[in-house]
Amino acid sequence: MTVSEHANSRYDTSMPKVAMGCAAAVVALLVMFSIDVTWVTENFGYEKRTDARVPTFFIRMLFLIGMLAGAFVAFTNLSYYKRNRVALAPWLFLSVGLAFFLIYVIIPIFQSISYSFTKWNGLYDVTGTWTGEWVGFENYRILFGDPNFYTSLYNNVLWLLLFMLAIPIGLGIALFLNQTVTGIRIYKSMFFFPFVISQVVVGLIFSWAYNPEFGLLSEIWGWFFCEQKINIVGNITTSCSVDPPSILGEAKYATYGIIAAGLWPQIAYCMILYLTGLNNVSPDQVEAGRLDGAKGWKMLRHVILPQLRPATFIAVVVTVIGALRSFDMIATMTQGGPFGSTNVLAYYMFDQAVGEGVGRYGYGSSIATILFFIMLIYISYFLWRMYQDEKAER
């Protein structure tokens, strides 16, 4: 064999092992559809199927697995993948997180969507038969005469505009911890310290200090308004002009309440991503602007803005989808209390579908619609501003 013709057939497709790979990949395909609950009950001895649903799960991921790694060797020796492995490579490396992200979330995207049109309980039959019911768009018909969807929405809209305080507030503190002195490393920690507490930490938190009767807001309250007196038999008691407010029991304050919890990491957040774009301004355009003149808002405005545009473009597209989709916050301090007056768009679809036995797979899934159209229009315009800005660049 010739040189030319070594080289020539170390790009050609390896039959044996491209219907190998096939083989094992349909094989692997079709065990994990065969595979359901009622065979695992029957075959590992489960006595209720509710105790085989997460060995069905383990189980058809292995075969999952078996499948894309079947599909990996047929792929990986055809000649078409040798003959342009540079291009191909990227895409086979993030094909297994693209088929999870098909299954895991695209096609749940669709099912919701679906179900929005069906009157269904979200339970099967004995027989493991869907009992849902299309029909039509009733559910939408309900939706947007239920007063409760205005609310969530109304305070969907609420929480998207005082969450862009996070981004100013965020960029003050940043420029305040931007400096060169000793200790500055812990002030940094205290206040990046919100950020990697859990939600539902922070909304305990929270729901402690807003307590009337024993929170911090009750101290500060007590300070002002409150003075202590010794009764008849001796004992101490506190006496206030003016009772403290219940925060997260009364409407018209819940609400604000929550957002003011769900800023305290926002901020935080922001304040990192100002930080870490304040370390790539470029000194000697500062050192330019000082030398013209800037100092102080003149040399934040027309200096340090311009090259903090990326941090800002990022700070306010997480900060808009993070005020879309609240739900944490409600959930652990008032459950869209006081009378349904706190609820938003993520929660009150999880209200309806599986709160407190509601059981309205369909309507919720019709509220979860609106909520992703939502979300599309304002990550389609994000994407659209990001092939702009590269677009300009080139």
The other form holds:
Amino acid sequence: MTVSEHANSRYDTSMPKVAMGCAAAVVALLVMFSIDVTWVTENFGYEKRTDARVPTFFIRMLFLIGMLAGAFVAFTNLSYYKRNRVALAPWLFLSVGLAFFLIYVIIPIFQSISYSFTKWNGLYDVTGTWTGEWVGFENYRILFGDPNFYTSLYNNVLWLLLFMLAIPIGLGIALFLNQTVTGIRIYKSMFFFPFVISQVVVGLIFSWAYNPEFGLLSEIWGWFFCEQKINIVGNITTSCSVDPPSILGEAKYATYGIIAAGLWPQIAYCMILYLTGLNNVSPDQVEAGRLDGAKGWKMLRHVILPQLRPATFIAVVVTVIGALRSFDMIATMTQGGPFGSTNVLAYYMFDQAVGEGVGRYGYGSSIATILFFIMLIYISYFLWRMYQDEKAER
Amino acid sequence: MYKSLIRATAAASAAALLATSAWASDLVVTFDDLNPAPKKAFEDAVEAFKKANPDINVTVNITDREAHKSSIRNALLNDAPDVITWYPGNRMGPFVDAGLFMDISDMWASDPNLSSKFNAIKATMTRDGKQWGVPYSYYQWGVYYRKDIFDKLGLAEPKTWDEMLGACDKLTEAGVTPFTIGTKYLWTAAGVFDYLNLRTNGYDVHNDLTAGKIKYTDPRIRKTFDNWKVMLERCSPVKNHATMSWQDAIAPFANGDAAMYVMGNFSVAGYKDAGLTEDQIDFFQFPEITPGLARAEEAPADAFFIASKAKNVENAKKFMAFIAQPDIQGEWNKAIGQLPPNSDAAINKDDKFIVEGMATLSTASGLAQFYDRDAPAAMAKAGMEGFQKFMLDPSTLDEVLANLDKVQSEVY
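Previous: the form predicted alone; requested now: the form predicted together with the partner chain:
Every chain and every other molecule in the complex is listed next, the one we just looked at coming first.
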């Protein structure tokens, strides 16, 4: 055996291993399809088919994994794979993630877009046939004449714009906290605290605070405008010369009320980003700036902020994402009310498709499609920015 | 080949299984209320059924009411239970149209109870001229009021629209807000709308509206809203109703700041929990508006349906017939404080609200289900948002009605 022959043998297909792998995969596949609920019910002592569904699923998954393992062994022993190992190995590792991404993200996107051209209430009939009907662009025609859609779109923009306030406020607090005083860590963690609380809890706390009957706000309001009285049956009641504002009950304030609640944790998030950023500000440059006579605003604008650019970029990204994740806050605080005035596209979509059994799946999908394309613009910009930055670094 | 081998084994073992339990058959029932009282009442009824049919092996699934609203979609398709709870009226429409509920018109024709004791509610269970389910419970809506406040001001239960407006004026004068309501979750406003429309235009017009045959800008519906506007002005509801749930709205009622509440009978427990006694609260039917109009009432019902994919249809029908019996319906509804749809069933005579509710409903000329069950869900959602908007600012009426017409044209 010459040297070159020996080297080549590394790339040879190992027939026995490939055959074994293939055989294992085929057997596993066959077993997987032959094990059904009925079989499990009868052989594992379950009384009902319904009870046997979960174990059936897991047994099938076990054989699915077996099949994949067999296929893996067979594939990695092919000479084709061996020759192109360097190029193929990453794809092999990625394949699992890609498969799930395909099943749970990519395919549903296209499904959802296709539903948006139909009128469908989410049901299949007794034979399992889809009950919707194709209506072309009808949903979009309705959508573009739907005042609720524009309200939602307007609110989305409002969220995006006002949420940006978290960045300067967060920066302000970070600058304020960026000093060495005894116990500064305690103050920092207190400022950071709201970010740790779940959005749902933040929503609840704020809706209580806003409540015009017993909330914190109406309590403070009461000091100035209200007095306690005895009512007709002898109970104490409050009467006000000017009624306390019903923030979540009035269309013109409600969205601002929810945004304010959302800002609370978001500011904390931006603050922490800037605090870490400030740790990395080079003292030399600050020193040099000082020698050149920069201080106060000029120092911040020309020396500190440029060094905080990476932190600002991340802060903008997470704030945009936070503004688009307003769903939880709206769901806990107003459910889109009063009369749909606090809807954003994501919530309106949910509301029309699955919420309260409204069941306009086609219409909901058309809202989702519009939201998808709006997001696509932002995501494309973001990816392009990242790409440009990486190119510059290279 | 391997597969057929397994199938053969399966068939053999199934045969063996059948041989051992020769007469036992199954029945799977899905119920949608986890609250203690309704759950127990249902379980008691199932126990009684088991006792009457010892050969039937009954399996019960009890789910959360809200979760049930979405899970029923899958439940009716895959591994359907035999009997399942759902709402009658238009709410059952999508499932009936998709063929997921079984037509039980034959039972309604032949069963001694269903054929003669359920006349008041039969229309509600009917779609396309066929009957689809068996109701086990319903309850009345109306005006609950603070009797002590009414007595103090010398007010009697109003029988007509003018009497009610007069009572409101007196209450307002005395510093009491006439009505409490919490519209945060929208549906409470629909209760008020339903009554105003039923009293202004009657059952048929109301039914045509919720069935999509009449536009919201129709002059008759406008008349309803005109009455509502008068009611908002003279019988003003509590401020901040848009931030309150129906439970929150009990607080001003219990405190004596508000005197009336348009609600369903399930709310009585809430008043009592808030510290009110039987003597302090009472009930009257929503007063007449258009004189001489046949009186229709709001009476949402809960019902059982047989899934089209039911595996044990005979047993399911046995169960349906069983729960239609007067004694079962009587016991069940005594336990949950509601009314039995079977007119022969005994009611709890000690509960004045139940007695009055029975009197109200048994003499009604028609029973509406409730706006969000009579109208398709998508219409109901838009409609109730419109009602809330109108309540907060009556000047938006034209805008609201035009939008509802538009949604109506899209949804039906």
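These figures come from a predicted structure and were not determined experimentally. Positions refer to the first chain, counted from 1. In this text, the rigid core denotes the largest set of C-alpha atoms whose superposition between the two forms falls within 1.5 Å.
*Asks:* Aligning on the core only, does the CA of Gly172 end up 2 angstroms or more away between these two forms?
*Replies:* Gly172 C-alpha, core-superposed: shift of less than 2 Å.
*Asks:* Superposing on the rigid core, do we see a C-alpha displacement of 2 Å or more at Phe100 between these two forms?
*Replies:* After core superposition, the displacement of the Phe100 C-alpha between these two forms reaches the 2 Å mark, so yes.
*Asks:* For a quick test of reading the superposition: does Gly70 move by 2 Å or more at the CA between these two forms, rigid core aligned?
*Replies:* Passes the 2 Å threshold, so yes.
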